[in-house]
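Encoded as structure tokens, the following chain is the form predicted alone, with no partner shown.
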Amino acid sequence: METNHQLLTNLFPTIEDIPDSVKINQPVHQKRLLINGELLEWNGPTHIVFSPIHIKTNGGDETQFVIGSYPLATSKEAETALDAAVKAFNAGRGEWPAMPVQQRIKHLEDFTYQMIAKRSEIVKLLIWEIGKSTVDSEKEFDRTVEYIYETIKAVKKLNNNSSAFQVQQSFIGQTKKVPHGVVLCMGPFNYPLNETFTTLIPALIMGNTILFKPPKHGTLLFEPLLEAFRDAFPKGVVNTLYGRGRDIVPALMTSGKIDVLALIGSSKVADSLKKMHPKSNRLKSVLGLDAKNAAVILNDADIELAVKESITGALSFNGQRCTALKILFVQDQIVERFNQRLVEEIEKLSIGMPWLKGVNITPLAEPEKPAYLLESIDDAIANGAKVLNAHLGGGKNHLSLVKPAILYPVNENMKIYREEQFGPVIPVVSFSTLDIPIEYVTTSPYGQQVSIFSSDAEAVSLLVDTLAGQVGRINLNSQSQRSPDTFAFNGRKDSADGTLSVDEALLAFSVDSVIATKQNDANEQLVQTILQHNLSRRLSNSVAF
């Protein structure tokens, strides 16, 4: 009989049982970089893309597969982009920012279609670059072209609703949204096409020039939109940024002339380059963050509901999302039937390669994470807890692959109880009262979301009413989530600044611009002057249909 370690050790492929359908038959070395319109030839370093899945070789050895590799570009390159970026915009004067919307709009949707031909080879590269099965890679894809369209849906709906003027109080006025400047873009590993453009398309179509760089894992998914980029786009819109973080965003932060801050990642980095810059008062910041979401099962819960939304949003992507449940709070007269029965219903999980079909758990895209998440168990274990499902696996790793572990009872003590783990560990915390619950989200350096599963209508009162103010979405009954994306997207504390949904972002990378005049004969000649010449690109009465 197979020990678990066997059985996982088994799951890894030769290259002989990866199907046609996702092979990728050459390395995707990516040469180039965007800036300023042209796509220029890098001939520096590079970094070598290696796969977080694991090649069986003839002689037995597991060895990970190369994808390609990509520039490592300096913060000399950084800077040519960031100018780039400054003269696009020129002030708010430049062509794109003082284009009209319908205009822009030709252009996003010019970029799509480029985009949706590229489709095969961007699956391909999330597949291999982050481990996400073909099923999820796939989602990802068509729900960030469906993102995109209801993005130009609602720039529509603003643009028109903005285009009346209005008389109050003897003044004749119009507000309209226009661009803040320029953007930098950074978006996660986990959904890096997807989380990525819903703060690029927002501050693309309102008309901000972009910098963008790509996650360290999650890069080469975007070399074939390059041209895409380029072509659909005027000379300095947008701008790609390729090397390490580290070396390149400093010197752009630093300069000042980043308008807005555009990042999907972690907190303190959030904080180290909001304090680079020197104009703080003059920088915006768009920010989606940590989170420890939590999920409060009541004794009346629906075992069978809450165990399945558990599982679902705990584990969905290996638990490596910001909108994950990633500790459970169980009352206590329930807390042993719902581990059983977690236990059960986690045996069922398929364990695998992306491709196959029906797969829940694949390989982990950090490379440091399963030393990570092993250590949180052994410090778990130190402290009181048990792994549940120990006699079946759970917790046991093989390279890039972890099977899911749950850690019962959880306490302060361990390090679980408050970190985010961002990967396939479930911990379950016993409750009596709702103090308890109440208190850790309340006393947590996050608010994303919570889940409340009961059906007492009292209780779910009082969480509901005193977790309000604590996250930016409570779930009932149900996993915690993004969509859809016409919700607010938001948190509180550490997890977020600012909001994303569809109509949301739009104000988000915006900023109303007020013209006004005293209502007279002589004042209302001259805007309807502009406006029945077409005079002034600002001062018109345009609607984007």
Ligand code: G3H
Contents of the next structure:
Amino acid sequence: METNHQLLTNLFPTIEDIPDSVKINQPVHQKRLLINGELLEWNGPTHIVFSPIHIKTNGGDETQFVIGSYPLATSKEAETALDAAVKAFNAGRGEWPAMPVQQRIKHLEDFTYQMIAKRSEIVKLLIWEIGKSTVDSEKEFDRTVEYIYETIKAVKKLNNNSSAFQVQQSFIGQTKKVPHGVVLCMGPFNYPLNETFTTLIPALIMGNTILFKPPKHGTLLFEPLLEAFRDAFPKGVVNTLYGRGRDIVPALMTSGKIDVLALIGSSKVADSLKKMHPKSNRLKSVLGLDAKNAAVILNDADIELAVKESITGALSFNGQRCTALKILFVQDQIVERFNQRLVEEIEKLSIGMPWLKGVNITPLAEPEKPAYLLESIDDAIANGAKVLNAHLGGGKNHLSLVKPAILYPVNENMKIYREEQFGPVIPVVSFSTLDIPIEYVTTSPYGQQVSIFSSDAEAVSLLVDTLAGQVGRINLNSQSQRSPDTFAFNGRKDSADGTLSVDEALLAFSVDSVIATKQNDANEQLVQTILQHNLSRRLSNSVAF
Ligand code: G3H
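How about the form predicted together with this ligand, since we already have the form predicted alone?
Time for the whole complex; same chain goes first.
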């Protein structure tokens, strides 16, 4: 009989096992930087991209598969890109920020049209770069296109009232939204396309100019889009940054020329970048950061539903979601039954390569992650927990694969109690009274979401009222998640700064511009003349701004 370890070792494919539909025939050696509307050839050092998917050779060895490389550019290229973005913005007078929004929409539609033509290339790179299943990679692509179309709808709506004049306390005023300036966009590895675009697209459509740095894992998938970025937008409006963050980003921040930092990543990185900017009040931040979302499962909960939602909440994309459920508080009367069902259902998940039909657990994107997870499991065991599914291979690891582990009973002495694992380990805490999960959420440094499982209206009300001041979203009888993208997506404490629903992102990347005058004949005449003769771009009857 095969051991659990052998089962994991049998999962990586030989070259012949890879279906043609996902095969990468040629590595993607990306050698171009998009700066100031030109694709500049890069002949300097490059970063070799290894897939988390290992390949079995005929001799039985498993080697890391090289899928390509990308430029390791320096602060010099970053500064050139910054200059291009500053010039394109030109203090708000550049072609892009000054362009009527209807025209900006046309450019974005043109880009989206070109992007859709690259769907299969991008999906394939998502699969190979971060190990995301084919189904989820396709969903990520489609959701991003949908996000762009929703953003276009939202910007039209926002714009509809922007030409109206208000009369208040004998003042006449007109308010329109104008862009901030240069936006530095950095997305995360787990949703490299989607989350980068949930800041980049609203920032762009509002008239800002962009510097964007793809995440360390999830870089090559932007290669198929470079020409579309170059061709769809005026020069200098979208510029790429390639290289190690620590080598290139500090020069940008210390220049004081970045107006908005849009980062989906860690609070530690956000903290240090913000401190580098010499003008802390000038810098605006749109941040999606760490989270340790808890599920609170009460004695009266529907156990089957709670198990199902906890599994998708904790293990979709191997738990590598900022919104994942990262700790489960289960009330004492049902905890044994809940754990038993959790073990049974997790055993039904399928582990394997991203292209396999119905696969749930795939190779982890970050090379250092398996060792971190094993260390967290050992630490929990040393402090009194058991891996409840150890007999079924829970917590076993082979290269980038880790079989989900259920840890119980978890307590505050274990690092998994507070640290964000971002991987397939599910800590379960038993509690008797509601003050225990309430205290946990209240004292957490993070405040993204909570999930409550119960049908007891009074208990749910108590939890909702107590926790609404701690987290951005409370989910009733369902896992935590960002979608639908039209809902406000934010967080409290160290989890976020700003809100990223389709509508609110537009506000985050723009600022009100008010034109006001005392209501008298001379001023009314002045405004009328400007409007009638279309003398001003800003002070106009046009709905475009
Ligand atoms: O990693 C964070 C993503 O925004 C998660 O989105 O919860 O809808 O999968 P989702």
